Structure formats: C-alpha cells, structure tokens
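Single chain ahead, by itself, as structure tokens, in the form predicted on its own.
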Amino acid sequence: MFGLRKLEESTEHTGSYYAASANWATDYPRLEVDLNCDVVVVGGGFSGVNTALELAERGFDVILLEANRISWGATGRNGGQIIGGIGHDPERFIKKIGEAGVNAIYQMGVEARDIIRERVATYGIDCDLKWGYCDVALKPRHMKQFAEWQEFEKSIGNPHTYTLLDRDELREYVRSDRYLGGLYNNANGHIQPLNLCIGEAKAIESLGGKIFEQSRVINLEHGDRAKVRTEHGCVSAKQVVFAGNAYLGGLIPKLASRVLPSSSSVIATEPLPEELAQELVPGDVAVCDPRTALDYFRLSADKRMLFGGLSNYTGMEPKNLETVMRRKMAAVFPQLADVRIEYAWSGWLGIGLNRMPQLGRLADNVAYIQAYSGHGVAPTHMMARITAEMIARESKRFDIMAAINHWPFPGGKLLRRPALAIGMAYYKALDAL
C-alpha cells in the first residue's frame, strides 16, 4: 500500500506532458469590469468551452469565465482517450425517459465522437487526433463481455465496426503478454486534449465570444437577468451555464453534493525509439482494460508512453506517484521498467452516484453540466451541444438527460468518501476473482 498526499495546485497548469506540449500558452484577460451578454458560461474545460462555442456558432453573445487557465482541470489532465457512449446503462432509467429516451442516449453516444471530428476539421485544430481503440481482456469473462458488446453495437445501428480479437490477433495492435484478447474499433481514438480545448477556445474568439481567465466566480444572483460575480467583476446575462464539474467547489451546494472529486494519475515517459514504440503498440491505438480501477495507455505523437490509472475516491495521489505508476506500466510492458519518466501528474474527475452525466436547471435561466465519471472527452462535447440546443429553444434532448434523477452522495462531506472507497474495494475484489 502507498501513502497519499493532497494534490498541489496553483492557478497555472499542472506539470503535465500536455501543458509542456501545448501549441501556445493561453493568456486571456482577467474580468475586471461589469459586462452584459446573452449567455455566460462558467468553466473553461470541454463542457464549458464547447457550450460557449455551440452558442457562438448559433449567433449568441457569449462570455466564458475560467477560474484558472483554459483546460486547467480534468480536460487538460486526462488520458486523451476519445470513447463513445453516454454514461452507463441508460435502460435503468426507462421509466423516466421511455424507450425513445434510451435510444436517443445511445445515438448521442455515437454522435459525440463525430463532434470532435467536425471541430478539428472545421477549425483546423492541431491536436494529434488519431482514430483506433482496443479494449483488452485480462480474464476469459472479459472476452465474453466483449462479444456481447460487439453484438450490442450492431443492435443500436452503430455504423462503425467492432472486431473481436483473440490473443494472436490482438498483437497486431497491442503486444503485451498480459492480455488474452480484445475488442478493436475505429470509432474511438485519442488526442492531445489540452490542445483540442484551447483550439476550441480560439474558435469561440473567432466568432466574437469573449473569454476571461483567472476569473473565479464567487456568487450567483438569480433574476430575469442573472448576475455572476467574480472577485473583480460581474457578468449580467439572460442565461447562465455552470460547467465547473469536480472543480466547481462549494459554490452551488446542490451541485457539490451530487459530484465526488475522485483522483486519477498519468505518467509520460521520455520519447521512445521508433522500433520500441512499434514493438509495444504497433497499431498506435488507445488501450483500456475493463476493471473498476483500470489501466489505460497510448502513445503520444512523439512516441512517449502515456500510462494512466490509480483512480480512487480519496481525491489524493500517491506520495511516490512515479514509482507506483512505473510498477503498473512495467506489469503491462516489462521493456519499460527502467525507462525515464519525464512527467507525472494527477487531477480530479467528477464521479456521479449513478454514473450518468448530470444536466439540469437550477432556475429557468440557470443550467448546469457535470459528473462524467471518468468518461468525458467525447460526452462533454455532446452534453455541450444539447445544452446549447436547449438555450436555443430546442430542448428535447436536454430534457431527456435532465429527467434522470441524481441523488446526493450519502454520508455528507465527512462520510461519503469512506463509503465510496468501501464500494470500490468491493468491486476491485470482484475484478480479482
């Protein structure tokens, strides 16, 4: 077992590979005046940036407020894996949303990835986008699950092909003796997420939207024109969207009680020789295993191994983060046991109790988006789109998501983390069987 420490944060980006390889350093001004607009969006990650961009594309006068830097939180720290689907098992909510609602969620899960494809093409965003993905099996039951998953994707009309791979076939994409086989698809992929997000922010600017960094929101005043106050200024708007997710803090108690900031960590090696990179991941795909506390990995554009995992509900990271993550990486690729690790970082992702993204209204003119439970690069883009649709008076898809109940975590601030940690320990035990 390893000791834990709190994440050390500042108002600038964490020391990640993504920040080090950013196309440029954003330097938007701090809000220091009072402004008016149609819509103010709070939060400069994928959800907030894409909500603002969708609205700007529709002709709305938009202001985006970010407490630190664009892509500072989970958006700029994740594994960079583009995965389709919206949440987990929407059939659980069929009494609330009906069969049509369930089907709509599945179709949104397909569309989510296409939005990223469109964004990159439309705005010429340089973000190392690459398609190709492998789920990998550690146990025979995982192969059975993959076969069922393959049939399910056909049943919902997914236009992309999902190919079941045995151990030998998997080696065309991933070469590790740890895995029994896998499920390959070209619908999912991987990306430099920070560069995608700052590229999308630049697109907002090109459409006339305004962005302010280092502008933490400290208060919301409800009214026909809601007022969002920062430490140094104020925005009055017809509509407000909160998209701070795990980093919104206690600003809105109702939202804070329904999302649990959980930590996850990533390491990046030094650039690997081309021959070694090809030996490890010849398909240059993103890879993930199906466990509760899973491993995920991929090669960067400059052939570093980006290896992530260690998700836990403490909200902290190991004191010996590099050592722990190296051990996990070497269990998959022994060839990397002694390779130099140049970056190691952690961040929070927002966990929801029912593992479905949370969308809704705090008032007629105040909406929110949060809680992707570690599955957010593509779904954030979809939830942003339907939130913009709702503001533009096309609320059908937003209303489907908003009809799903999201309960506060039990135990309040003191007990909810221990309770969830016990739950995770239970599922880890099942994974080990």
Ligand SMILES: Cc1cc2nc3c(=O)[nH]c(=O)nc-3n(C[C@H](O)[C@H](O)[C@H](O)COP(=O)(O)OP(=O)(O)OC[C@H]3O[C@@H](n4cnc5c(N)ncnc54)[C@H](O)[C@@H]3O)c2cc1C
Contents of the next structure:
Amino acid sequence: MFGLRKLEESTEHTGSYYAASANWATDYPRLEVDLNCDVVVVGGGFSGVNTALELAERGFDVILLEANRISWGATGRNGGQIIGGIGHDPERFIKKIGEAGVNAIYQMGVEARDIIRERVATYGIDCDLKWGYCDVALKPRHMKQFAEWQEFEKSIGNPHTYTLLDRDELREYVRSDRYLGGLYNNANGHIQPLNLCIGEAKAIESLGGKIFEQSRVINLEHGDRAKVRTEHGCVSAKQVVFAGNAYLGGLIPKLASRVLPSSSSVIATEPLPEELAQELVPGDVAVCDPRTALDYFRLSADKRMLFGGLSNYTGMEPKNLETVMRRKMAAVFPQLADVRIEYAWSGWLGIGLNRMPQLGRLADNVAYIQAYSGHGVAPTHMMARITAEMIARESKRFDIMAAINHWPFPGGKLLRRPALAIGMAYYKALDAL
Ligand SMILES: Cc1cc2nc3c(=O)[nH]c(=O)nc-3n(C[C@H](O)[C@H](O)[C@H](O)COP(=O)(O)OP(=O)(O)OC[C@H]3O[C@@H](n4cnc5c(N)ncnc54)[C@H](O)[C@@H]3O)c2cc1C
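Moving from the form predicted on its own, what structure would you give for the form predicted together with this ligand?
Entire complex below, previous chain first.
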C-alpha cells in the first residue's frame, strides 16, 4: 500500500514528457469580448477539438473555449495508445438501440482509428504515429479471451490482422518473461497525443474557427441562442457542445453526477540506448494487459519507455509516484530497475457506470460528450464526428449513442468514490485468481 495525494494542478500543462516534447506551446488568447457564432464548443481535449474541427470542415462558424491549454486534460497526459472499439458490450443495450444500433456502434469502433489516420495525413500533423499493438496475457484465461476477440473482430468485418502469439512468438514484439503470449494486431497503434491534439487545433484555425485558452466557462444560459460565459466574456451560439469530461467539475450537475474523475499515471524514462529499446519492445508496438488495474506501455519516438498504470477511483496519485511506477515497470522489464525516470505525471479520465461514452442533449441546442472510461484516444474522434453529423443533420448516429441510458453514480458526491473503490478491489481480487 502507499499514501495518496491530490493531483497538483495549475492552468498550464502538467509536467509530462508530452508537454516537454510539444511541437509548439499554444498561446491562444483569453476570451475578453462578447461574440456570436454557429457553434461554441466547451473543452479543448480530443472531444472538443475534434467536434470543432469536424464542424469547421463542414463550414460552420465555430468557437472553442478551453479553461487551461489545448490538450491540458486527459488528452495531453494519456498513454498515447490508439485502441479500437467504443465502450464495452453494446449488446447490453439491444432493447433500446436494436441490432442495427449495436452493429452501428461496432462499425464506429472500427472507423474511430481511421479518423486519426486521416487527420494526420490531411493536416500533416507531426505526432509520431505508429501502427501495431499487442495485448499480453498474464493468465491462461487471457489467451482464451484473446482467441474470442480475434473471432469477434473477424465477425464484424474488421479488415485488419489479428494474430494469436504463443510465448515465443510474442518475443518478436515484446520481450518480457512476465507474459504467456499475446494477441498482435495492426489496427491499433500509438501517438504523441498532445502533438496530435494541438495539430488538430491548428487545423480548426486554418479553417476559420476561433480558439480561446485560459477561458473557463462558468455559466450556461439556455435560450433560442444559448449563451456561455467566462469570467471576461460571453459567446452566444445556435448550438453549444460541452466536452469538459472529467474536468468539467460541478458546472452541469446532471453531467457531474454521471462521471467519476478517476486517476491514472504515466512515467517516462530517459531515452534508452537503441539496443536496449530493441531488446525490450522490438516490434515498437503499444502494449497492455487485460486486468482491471492494467499496465500499459510503449516506446516514445526518442526511445523512452512510457509506462502507465495505477488506474484507480480515488482520483489521487501515490505520494511516491515515481517509486511505485518504477516497481511496476521493473516487474515487466527488470533491465529498467535503475534507469533514470525523467517525467512522472497523472491525470483524470472520466468513468461512467455502464462503461459506454455518454452523449446526449441538455436542450435541443445544447449537447454533451463525456466518459470514455479510460479508453478515449480513438473513441473521442468518433464521438466528435457523430456530434458534428448531428448538428449538420447528416446522420442519426448521435441518436444511437444518446438512446443509451446513463445513471448517476449511487452514493452522491461523498460516497460514490468509496463505493467504487470497493468494487475495484473486488475486480482486482478476481484478476489475481
Ligand atoms: C493517465 C491517462 C492515461 C490514459 N491512457 C489512454 C490510452 O493510452 N488510450 C486511450 O484510448 N485512452 C487513454 N486515456 C483516456 C483518454 O485520454 C481520454 O478518454 C480522452 O483524452 C478524453 O478526452 P476529452 O477531450 O473527452 O477530455 P479531456 O482531454 O480531459 O479534455 C477536457 C478539457 O475540457 C476543459 N474544460 C473542463 N471544464 C471546462 C470549462 N468549464 N470551460 C472550458 N474548458 C473546460 C479541460 O481543461 C480539458 O482540457 C488515458 C487517460 C489518462 C488520464
């Protein structure tokens, strides 16, 4: 066990490897006037930036308001792992959304990754995009799960390759004695997420959209034209989209009650010698295991080990974050036990009770997107696309997601964290069996 502390936050980026290797430091102005537009988007992570970008591409006059810096939240702090799929087990909602709805969600899960591929190509975004991914097994039952996934991906017509690997075959991609085997696919991959997001923000600007940083929305006024206010300005718009996710706080109580800000942490080592990097992850793939409190890792473009984990419902991080994460990393790669750790950081991801992204409307002209439950790099791009399609009246895909019910966490503000922590302890115990 370890002592916990609150995440230290300022309105500038956290001290991550990503902020240190950003292509440029965004410096958009603060909103200090009253403006009008077609659509105002609140929140400058992948969800908000891509909603604004999809709309700007369709010719809408958009304004994006970010409380801190573009990509300041989960988007600029994550493991950078591009993973397909939208939420978990959409069949659970078949009564609400029908078989067509379930299939549409599966297809969105495939399309999500292609959006990133397109963005990088269309706007020439430099974000170290690499394809290739290994799920790794710690128990024989994980191999059984992987075989089922492989069949499932075939059944939904995923055109990419999924290959089961035994212990020896896995060594072509990942060399750790910890794993019994794995499932390789070339559908998933990895990126420097902060650079992807600021590249997408630049694309909004290039299409005439306006971006404001250090501009926290503190009030929403409903009406034919809805208004959002910051401390120093106001935007009146035909449509508003809230995409503040786990960082939106209490601004909209309905949204706050349905998302639990949970933490996860990442470390970045010093750049490793080329031979050592090759010895550890010769396939340069992103890797994760299937546990509730999973390990996820990959090499950065400059050959650092980026090792993440410690997902938990307290919303806090260990006081000795670096030591705890070093121990986890050394359990996978003993060769890294004494390597220098140059960055260690944590962030909040939005967990929802049923583990499906939450999309919906607070009014006819006020929509929201949140709660990817730890798996949002690709799904944010997809949810942003269908939100723009809804506003442009192009498709009904938003309505499929919006038809799924999302209940508030039981226990209110005070008790929901302890209740979930007990739940997580239970699943961790099952993982250990
Ligand atoms: C440590 C960590 C590791 C992760 N690893 C992975 C991974 O490897 N793969 C994966 O798929 N997913 C991962 N995730 C999850 C993924 O990062 C998120 O699902 C995704 O980035 C969510 O994007 P978002 O835009 O919805 O939210 P965020 O990126 O959190 O953005 C919300 C933004 O809204 C702004 N905001 C909030 N309130 C207001 C307001 N009132 N006014 C204006 N702005 C406001 C915030 O400042 C913030 O910038 C990880 C998350 C964390 C924290």
